[in-house]
Amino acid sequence: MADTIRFILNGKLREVADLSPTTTVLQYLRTVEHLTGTKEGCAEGDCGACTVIVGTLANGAIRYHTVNSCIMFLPVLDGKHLITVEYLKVLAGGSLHPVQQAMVDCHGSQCGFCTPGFVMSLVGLLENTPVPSKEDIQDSLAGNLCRCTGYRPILDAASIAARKGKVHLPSDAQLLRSLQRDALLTYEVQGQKYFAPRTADELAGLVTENPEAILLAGGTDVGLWVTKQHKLLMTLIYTGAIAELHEINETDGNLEIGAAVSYTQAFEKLAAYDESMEVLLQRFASTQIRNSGTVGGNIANGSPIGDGMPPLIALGAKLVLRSAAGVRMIALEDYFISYGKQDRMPGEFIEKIIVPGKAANVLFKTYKLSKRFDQDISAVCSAFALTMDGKTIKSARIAFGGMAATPKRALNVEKYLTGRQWTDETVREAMQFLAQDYTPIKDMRASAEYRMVSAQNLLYRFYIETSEPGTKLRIYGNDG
């Protein structure tokens, strides 16, 4: 017998039993609840007009985060609290929320279409960062687009709202506790099925029983299959309700990241590897996407331009693949076979990612090149890790995204560098070997020539920044 979807909407219980499991939260809000403050601008998680706040129970307390409702499927809300812009007036006791009032005072709205999304992004920021810096504000709004104001009055409003008295989101978790499930959620409408297992063993069984099923994590890619490609997805298995897949542990010097860990949750641990990694993660999509998108899902998707893969490959990350038959471990770079094809056997799923700690004698940097600084797909993403013995390179791991049909190591460059001194002459010679490792394509993001020259120059940049302590090169508007 199918279950109902149970969640809290603006403080009130909702139960849904008759909507397709691929109904988006945005569709539900506008067509069922008639809460039209949440807008549809792009239907792909880019513009932020659909931003809402979702509260999730974690360690007995509610953790709030902003998400794009246009690509989130409704059943994902089971056991959570959904807050829309209409609820802010209730929370503020009938008055405008301080963020809304600041937007009015600073003339931060013109046509008004994007305004609710900006407001919700700022409310989410102030809930989690009571005293935000200028950089915090800009980062929180990187996923919200406005065609009218030029952003200055919106940034002014954010600064003013941060200095005013706070209106906190509900902290009483009792109602959410009553909605938590101990057993599998099974939801079915007109032949479309949605499963939300509670354990990895349960997930393994479901994947075996439903080989045609789509594994759903953050939905930042799968959501577009519905909103843009209009696919009919008959069976979904959601990984986000499995506690063990949300764990981040440090074991024997390694960082172990559960496949359902979001990029927001993994941010601090991954950023600790290097300042360049922190910059890359800050440019990884938007706050809303990082709140939803998972490390495991980004890998499983197998995109040749996924920014998460090059630095993890360079660091020597491994994947733990699990199925009902058992567990196996492979190097991350070996997971990618060809475009759209990965080394995942029938019934397998990614359980966790193991990232080795960075030894003191390892030089490491990662760089991203894209047309826009924020929220843009890379033309080239690179990562370099050299294990040094004084000035001699003991071993090298170099990986690029955007240079081939899959994320790929530069094996010829690595072979040339190994055993040589880390000098200007060595790196200039190594740059030429990139042409043996990659035959880049030409597309809307960059020409093949641009990609090759950029890859070579990024290798040289890595040399400059690691051979001259304190040096950090910046290219305005293009990289970190």
Contents of the next structure:
Amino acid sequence: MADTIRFILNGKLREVADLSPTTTVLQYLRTVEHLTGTKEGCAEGDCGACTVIVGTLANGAIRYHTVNSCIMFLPVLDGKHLITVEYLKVLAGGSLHPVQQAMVDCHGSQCGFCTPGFVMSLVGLLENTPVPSKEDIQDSLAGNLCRCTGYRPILDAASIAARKGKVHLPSDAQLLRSLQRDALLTYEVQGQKYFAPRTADELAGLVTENPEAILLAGGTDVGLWVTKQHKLLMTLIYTGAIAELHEINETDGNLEIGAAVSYTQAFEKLAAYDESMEVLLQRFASTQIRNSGTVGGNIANGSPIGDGMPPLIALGAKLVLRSAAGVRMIALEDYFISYGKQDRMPGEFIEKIIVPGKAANVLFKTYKLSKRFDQDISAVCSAFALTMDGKTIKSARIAFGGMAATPKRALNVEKYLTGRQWTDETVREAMQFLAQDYTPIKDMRASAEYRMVSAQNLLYRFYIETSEPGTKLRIYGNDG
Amino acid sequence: MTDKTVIKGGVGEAIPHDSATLHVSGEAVYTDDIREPQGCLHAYVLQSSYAHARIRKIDISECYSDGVHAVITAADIPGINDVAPVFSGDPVFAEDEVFYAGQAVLAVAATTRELARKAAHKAVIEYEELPALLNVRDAIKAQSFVGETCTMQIGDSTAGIEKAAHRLQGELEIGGQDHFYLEGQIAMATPQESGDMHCWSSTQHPSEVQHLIARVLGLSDHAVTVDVRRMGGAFGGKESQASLIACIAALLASKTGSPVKLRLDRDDDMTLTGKRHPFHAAWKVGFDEQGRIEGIEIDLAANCGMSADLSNAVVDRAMFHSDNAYYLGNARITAYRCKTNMVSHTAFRGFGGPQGLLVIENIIDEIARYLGKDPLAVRKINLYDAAGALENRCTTHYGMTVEDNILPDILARLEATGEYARRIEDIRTFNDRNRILKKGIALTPVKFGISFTLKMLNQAGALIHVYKDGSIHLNHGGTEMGQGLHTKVAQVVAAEFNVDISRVKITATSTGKVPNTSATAASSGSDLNGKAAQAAARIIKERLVDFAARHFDVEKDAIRFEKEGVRIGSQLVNFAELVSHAYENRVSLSSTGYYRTPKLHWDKEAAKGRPFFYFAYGAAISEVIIDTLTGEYNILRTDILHDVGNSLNPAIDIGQIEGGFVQGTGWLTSEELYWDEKGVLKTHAPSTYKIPTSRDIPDDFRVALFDRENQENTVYRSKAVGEPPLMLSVSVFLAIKDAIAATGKGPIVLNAPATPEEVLRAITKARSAS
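Could I see the form predicted together with the partner chain next, after the form predicted on its own?
What follows is the whole complex; the chain from before opens it.
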């Protein structure tokens, strides 16, 4: 009783029954639909040449966001509207869409290969942010690489299109509504299975029945297992169609984030913790990746360099794991046992993350460090939370990514700081204890020495930022 | 066909790229977008995992399964197993030894790419690992070179350095760079009758692809046709490197009798194909109180990888540009072409020039820091004599007279418009007041020699047809990789006939239309092909004039191609009408055109001559801010003033300048290639290899064209623009160094690329002695 995958492609209904569930949306567009405007530049969600727009029904209305089609599996489109560059002229009544026209007028293309991706990113931006700032534009393009133009004409085109743009993406949700399902989606092609449950209970049942199944959330990591590692994934269970897992709630001062909430959806609530958190999230992957990637997936994959981990650990986040047998709650840091090994038992899945509110007497900052500001995996990612009693440190929670095989707390530093005065002398001494907490490795992102020295310096930055409010620290924005 | 009085797209007009509307709508067809012919197979290349190893055995018996059509190794090549562009030594497939990690060992054609990949990985290859040379120091120790070590010299450098009041010496490491064209390497080959082969190739050099396909298949050149409509970026990476991909596709197509497409995915592209050469430089310089150079010796060691490829010419160009804009007097430049067990490094925008230029700019910077002078002052007093005021400081270390130096004017104007002096003061104040953040600034010039340094390559052909309706079919030997060459050449042709550019159809470059072309490289595309197309247009025009004079019985000089139409005596005849008449009266409306660059000569033995027709100039001021806790930085402002002669298309030229600058900035900042201790490239995709994004460009970015015509007789007195602006990015590197110098009194040692890690290391060193 296998289902078909039903979605809308550029305004027209599509039904797919015979393509492998790990076919990427990009492969589908280029080889099945012969829509070759969407390009492959990297097949890992890092260059943006494959950018498309996906419309999802939420609370009765369609929400559009840009995604990387190169790492998105086709069945994820079930019940959604996929829009490609080819549709823009149709929407604009046969002439170029204002974004396209502005790109021509500003000389925003040279070789043109990245151009459709840029166009889609900008159309996505203007759909959600009609009057964008320069920073908004750059944020929306953090995941789009151009090797020819030097970007200036593209940024100009974005500003001009924002002033002229009047063409909107379709708002009529009727067709999309007719594609929504209440029941589990089961899709199978040549032994490869794909399940999209609708409730957490269904999910719990499926995970128990299919202990070998891969849980698929945003697919920004799992997609690469196929496109880069060339693995054959036999069973996938998609968490993205479960309404409960998409909830964000604030209860008793805690922020509860469902495992399937995307980073884009969580952005605002998380950014409210601190300005530095907002900068971290801005540097966290790209708009396309944040639109797909989930908070739950970022935790579940157990990466030592997941940027969400240090701040969430420092803030004292708890993880709720669920199975058919019930739920259990653990401290987020305890989830990471060792490299590639997490505290998730067979039949379990992450249901939500509970992040405590930040008390008034807590000093909190988080910093990311990488070769490039935009969309770069951290060399070091850090977060610091000190609970203060006047000038005295009552307790400390400090966590780093990129410094060990897992995201990890700096327990020796924390211990040293606890009970001491928050002074220049204290912080300089505390910096030395980082060497007891971590033995970082050397790789293509950074040497061991740089990781250690910069980690120490980030702790020092935390001190300056919390103790010397006048000191200029930002190389982007007004401090320059 | 419209005949408006206002015609569009003549020379000098900032019209959009001819494919702009196709680019933005996704309708532009790249090689992978061409509808695949029926039965098209897909190829995959299996690469070596060792940097150096003997191949003991290749067993492909497990590779075959349903859908796998061919598995080929070196043994299956009917012709010659070599795709080297100039010398020999670039096998299609390794024979008994692999020389770099990533080298092609075998290839598979199957019904799908995934199947081909799986099949290839079933091959059992037994390797015996051998010691590998992975850096230039070891290569020099082992005397391992791909070409002769050579020297260019003028005067007596040793004496010059010894006699000088001050002396300095130092070293500089310069990293390589991946091209990161957005469209990876690709070719689709289709067998034709009688064993002929057709190939769509994403290449800057269709003629070479043609000749090499013929070579590997054992065919005559005339049996192979190669076409390219456009590339999704190239930057030198598809000059010699495209041949390997096209030849593998052709070999598999020949073997299977089916069309075969080979498209490398990003990781395979980056590990299989060559990059910009990493360099090491060691130098000694003597100078006077003012910083004027009195003697200099520079030893360059280029990491050429496992074969010569284009390295001889690349390293020559590094040597040619070791003066940049400065008269060196007593100079000796020596270069080692080191052979290592790495991918064979290749052409990349600037072609060695950037490395040579960075070395001398860094030396000037060192001199200024040593003397406590403003580096700009030291730059100015070392400049070559200005054009029109040649005295005794106008001869390069390779014996060419610099006749057209306009840098004094460019620097003076940029210094004023860029508010250089004021900003130096502002930066000093800022640095005094801030302990964590520091700013720096640098103004650096560029002088870049235009012409292929191999004289033979400086020729080009074009083919123009005028159809009976007055529409024009334009073809030339240049290829379109995004640089707007086709647009510029079409503008030249439209201007020649004085017709609207919409009359001119730009067509795919094809070896069947224009033969024996040079690569579209060395910034020469519009200089060479513009002149060739202009020549073809002029031949047709002359025939039309001859005809019209007879037909209308007027003097030839009474015939003029005007915007309104062709003025023939007192009549005004529509261009299409004249063409139609000419056809009816049996006048040939098709012509080739040809051009060769004048004035070039080079004596290889003496290392003296005139390798360049002219120089292109420019200068940039960059101001940066660095974070001394992390080494991160941001470019606050860049002002560029660049010389393109009379611009054929200002919009396209500005695009080349901005794009080149940003690409160069990537090379010198975030783009770090990382090979592990086994010589395996670990940065082979954008997740690990970081080219600039839109946030990395200067916050305030001001670009202007220096308005002066080329002193030499180029097409409309324009100048080449592809490569020179890349080197304007040296201003960013030296501005970062300037900011580091504000952190301490110790030595300022900054190597390229200046990643945040490298910057923090340099800060630590600068502070160590204070």
